[in-house]
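Consider the single chain below, provided in structure tokens and representing the form predicted on its own.
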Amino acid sequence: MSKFLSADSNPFSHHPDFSQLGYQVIQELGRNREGGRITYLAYALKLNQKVVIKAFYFASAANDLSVKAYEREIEILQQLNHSRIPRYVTSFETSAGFYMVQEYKNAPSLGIKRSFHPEEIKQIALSILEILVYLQKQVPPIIHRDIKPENILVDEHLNAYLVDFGLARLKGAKMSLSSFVVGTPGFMPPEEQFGHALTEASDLYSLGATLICLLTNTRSVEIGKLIDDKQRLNFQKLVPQLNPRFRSWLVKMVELKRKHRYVNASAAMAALKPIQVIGAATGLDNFVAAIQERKRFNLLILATLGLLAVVSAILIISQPGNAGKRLLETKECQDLELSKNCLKETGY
């Protein structure tokens, strides 16, 4: 495959033409100028239906990796067969670049500035959640890695379909150390960021993001308003009149540390299937509150006691004449019910 730009060829400038291989470019509907990606509307006139050309132009032949990502997304979604994916058609080159033709649906992308009830994009939430199942069942599992409102394309009746695989991986599957960050900054799980092993719970993250964009008429070019000094999304402020509950699920959903996110999508649409977005609190949602937040403060006196016994430990043990040492010992002694043999070694 040729990766060079003809030397008189500007794909910016102006639509390509591919009537010779039976497509008619209706409209640009966007564009990566850096990754050297434009999306087409076109029209298949054999297939007499509306496609999406997705160009990708590698200038140099220090692309291989694009080249890769290209052949990597057409292998992706060869496998894949869900109503709200949009399905690969075929793929073709010219001496500009490479081109894969998927099939049209007709819904805006979340890019766009729009408004939603609450309500509308908790459905939102599900519809997308129903189809991370649907990938996150696959084997081995798939992780789309770029979830974001410029990737889900929302129609009249509120159903989303996830787009733009380039970036997806199969769970497990090794990855370059360039190809690691790679994401959308404010859309990234943390564990993206550094370079850790990605799994299920890493698109929920992206997902949680995109979400709390909605609710707060926050554009993604933004998200960096909603992070405080500690890295976390902080949004309860902006909208006091979700029902506590929903805004418990969103923060689990973006929780720094993967483990203390839902384990998958599965788990996350199931929790947040019952909960109502909007209004003051039931004593169901109180009491799950409470509990959640009791965990939290549990989790955060566990953590200052380890701490404090370690710092206790030390302070012990650097005690003159190393008499802090043997009280320790003769403890674990003690601990473990041992012969006096063991009580006489220590010295007490």
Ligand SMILES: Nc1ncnc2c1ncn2[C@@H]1O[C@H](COP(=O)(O)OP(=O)(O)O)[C@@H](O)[C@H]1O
Second form
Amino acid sequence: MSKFLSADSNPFSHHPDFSQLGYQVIQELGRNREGGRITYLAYALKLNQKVVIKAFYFASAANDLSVKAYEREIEILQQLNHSRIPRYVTSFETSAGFYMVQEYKNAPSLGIKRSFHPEEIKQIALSILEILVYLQKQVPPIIHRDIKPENILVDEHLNAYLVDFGLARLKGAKMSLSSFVVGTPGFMPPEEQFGHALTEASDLYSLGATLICLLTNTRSVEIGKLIDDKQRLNFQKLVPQLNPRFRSWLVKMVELKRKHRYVNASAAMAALKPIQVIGAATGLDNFVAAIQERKRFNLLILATLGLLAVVSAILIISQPGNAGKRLLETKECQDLELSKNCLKETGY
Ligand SMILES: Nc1ncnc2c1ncn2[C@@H]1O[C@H](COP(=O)(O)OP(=O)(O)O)[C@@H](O)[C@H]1O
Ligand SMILES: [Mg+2]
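Next, report the structure of the form predicted together with the ligand; the form predicted on its own has already been given.
Now the complete complex, all chains and molecules, led by this one.
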């Protein structure tokens, strides 16, 4: 649907009037000045329900990127059908810009400061991973490319909703040079920063960074504080109470090389489900964590050497007439205090 209406000359100064189209703007939900976007909560009179109207203003965003983002968001939302992704409703145009109307999800975004228990953060992670599994099941798979606290809504039952498909791409779609580095610094995986192809593991990096922000109570704009001089997200010391297996899971989510991350959302979800988030580590937890983090690589070597030693001892002992067996049997004889007779019996 495309209708031309007269529009306010400065949409950034007050709410626009969409009453002729049957919408009453209630409040602003967010704005992105550089991108020329404002997102409004509105009341749809005909539908008798709240909706979200995302406006792309020509005056402040008269560039190809924002028009493309608008078109892409519509195209992708139209093809999706998931209860935790807002549904596309309609779109219209005024002399001031384009507007996309979508379903309103009644849940605050993670951009609003809230604090969660690590167990709750695991639940949020699983909820987002379920959405990513759905997106990655599409043919071709969909990569969101802008997962961060502001684009995730979480309700009181810890159900997570994913919004803002303005940067979303179909896997394998060609990207123009100008659209490479568009994600949010700190949440963008390194492959995107360097213009390499994106895969299912790319969104995992951004989700990992988001979860680290939640665990460490770090605001999105301050995520740089967690990045060390090797470009790694360094959070371990800030949350010492985490179970090492959960910590390793997170480390793997934000590996700089995508081949070291989980291959996709469903692998990350399967690995996370059985993990205990908090509490004392068992020996197995520590061992698994040490191996996964690849930091204590020598531990693995030691374990392998130990195993080899045991196997060779068994082999030596099981050889008939060998020195090991002789030694053992002689020892047995001594223990039984039958040295002489026994030695006679065994012949050693
Ligand atoms: N469908 C929705 N339901 C509820 N809140 C929403 C919805 N879509 C967006 N929001 C809120 O509006 C904010 C801005 O919307 P978003 O699509 O992320 O715009 P932008 O592209 O400018 O970042 C989001 O951070 C979120 O808080
Ligand atoms: Mg957004």
